[in-house]
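Only one chain comes next, encoded as structure tokens, the form predicted alone.
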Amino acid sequence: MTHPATEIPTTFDLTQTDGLLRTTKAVSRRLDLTRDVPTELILDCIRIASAAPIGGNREANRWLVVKDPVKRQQLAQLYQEVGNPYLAALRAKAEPGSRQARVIEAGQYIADHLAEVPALVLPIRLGVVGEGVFNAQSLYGSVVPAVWSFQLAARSRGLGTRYTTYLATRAREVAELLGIPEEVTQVALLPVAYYTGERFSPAPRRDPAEITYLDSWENPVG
């Protein structure tokens, strides 16, 4: 269903687009695994996440998801195999307590449990990289906006999202198992569910004075 354009104001208020953006973050220990998320509540997010800019305004991303528990149960299986091992190596590099151990145990927590999550969600590109002008760069940089879009989509709607890609190597069992054609290339999956708590706090992150060149890698900012 097509929904008619609507006028939207042309400025914002800062504290709350700004509170979305910075506390919109990979949700694993909080996801509400009990919660049913209702189908037409995705698509509302879906329906936000396809005004995102698209190379060429072609309307090629595809959304697939996935609530059948059997179905989760295999996706979770596939994505342990490939998360399992790469996590256990990752830990054991890991300072016991430290951010980065506290990153992995989140990573953990949905490999666990992400059968029991009630809403999986694959966004989808029709085409592949190398076929016609499809580079790497254009053809993620069509739907990645999408994504998070979505997640943002979400967020806002009092769900939690996660971008994982694990599932990327298996890309040829999951589209056995969901009937995915072969000529569309999987970006991600996404566990949805709704979030426990009520606040947010925004991710610590670098001076952005730190990370920033001006017209010279030579030439950071900070």
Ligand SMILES: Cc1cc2nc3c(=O)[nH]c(=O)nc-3n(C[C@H](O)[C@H](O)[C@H](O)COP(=O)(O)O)c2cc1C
Contents of the next structure:
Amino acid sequence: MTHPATEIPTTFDLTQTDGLLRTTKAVSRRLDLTRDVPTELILDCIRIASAAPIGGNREANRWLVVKDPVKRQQLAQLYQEVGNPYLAALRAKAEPGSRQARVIEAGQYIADHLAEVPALVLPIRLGVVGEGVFNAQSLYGSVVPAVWSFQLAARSRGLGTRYTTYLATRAREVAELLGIPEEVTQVALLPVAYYTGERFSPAPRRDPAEITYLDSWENPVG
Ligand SMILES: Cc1cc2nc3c(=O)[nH]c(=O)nc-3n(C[C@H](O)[C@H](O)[C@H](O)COP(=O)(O)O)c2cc1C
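After the form predicted alone, can we look at the form predicted in complex with the ligand?
Below: every chain and molecule of the assembly, starting with the one above.
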């Protein structure tokens, strides 16, 4: 359900909005693999996501929602072919018990269970980098904000998501599998499922003063 413009508040409860922004995270083990995600709910998220900024007022974002179990299995196999060796290489270098080690195991969980995730959502942009006026900044800049809005809208509706890009190197096979035409960019694949539990802790990130400069690169704020 989305709300008519008249119902949208003019001031925002920062506890709610900051909480949503700070705790919308890459979900893995907490995806409920047993519960279907209604397509209508995904459409609600896409409706919200479509309000994100787009370059040149060009509404060229498309969303491919994969719920068919056979296709999910085929996508999962391609995903594992890329992800498993990559994760194994990362694991070999990770300090046991570190955050990096946990991130790797969360990634492995997704690779192992991708076929069981009830909906796999592929945001797609018409056009490819290098064609006409499309540089990488304008192409990805027109779709990634919408993808993040989708993830926020999903989270507010009890759905967990994860931004994944391993399949980018297998885009041709994905295109064949799903009938995606040429001259479009597959931006990501988002596993989407209801999440279990209630709370997410904020992602640990560096202090803004450490990563911000004022007037000159030589003048870090922190
Ligand atoms: C551009 C991008 C690509 C990513 N690709 C993958 C991926 O292919 N597979 C995966 O499991 N996670 C992927 N992730 C999720 C990150 O691994 C995740 O953000 C990381 O586990 C840290 O979690 P956090 O963002 O909740 O702090 C990607 C995230 C981003 C932003």
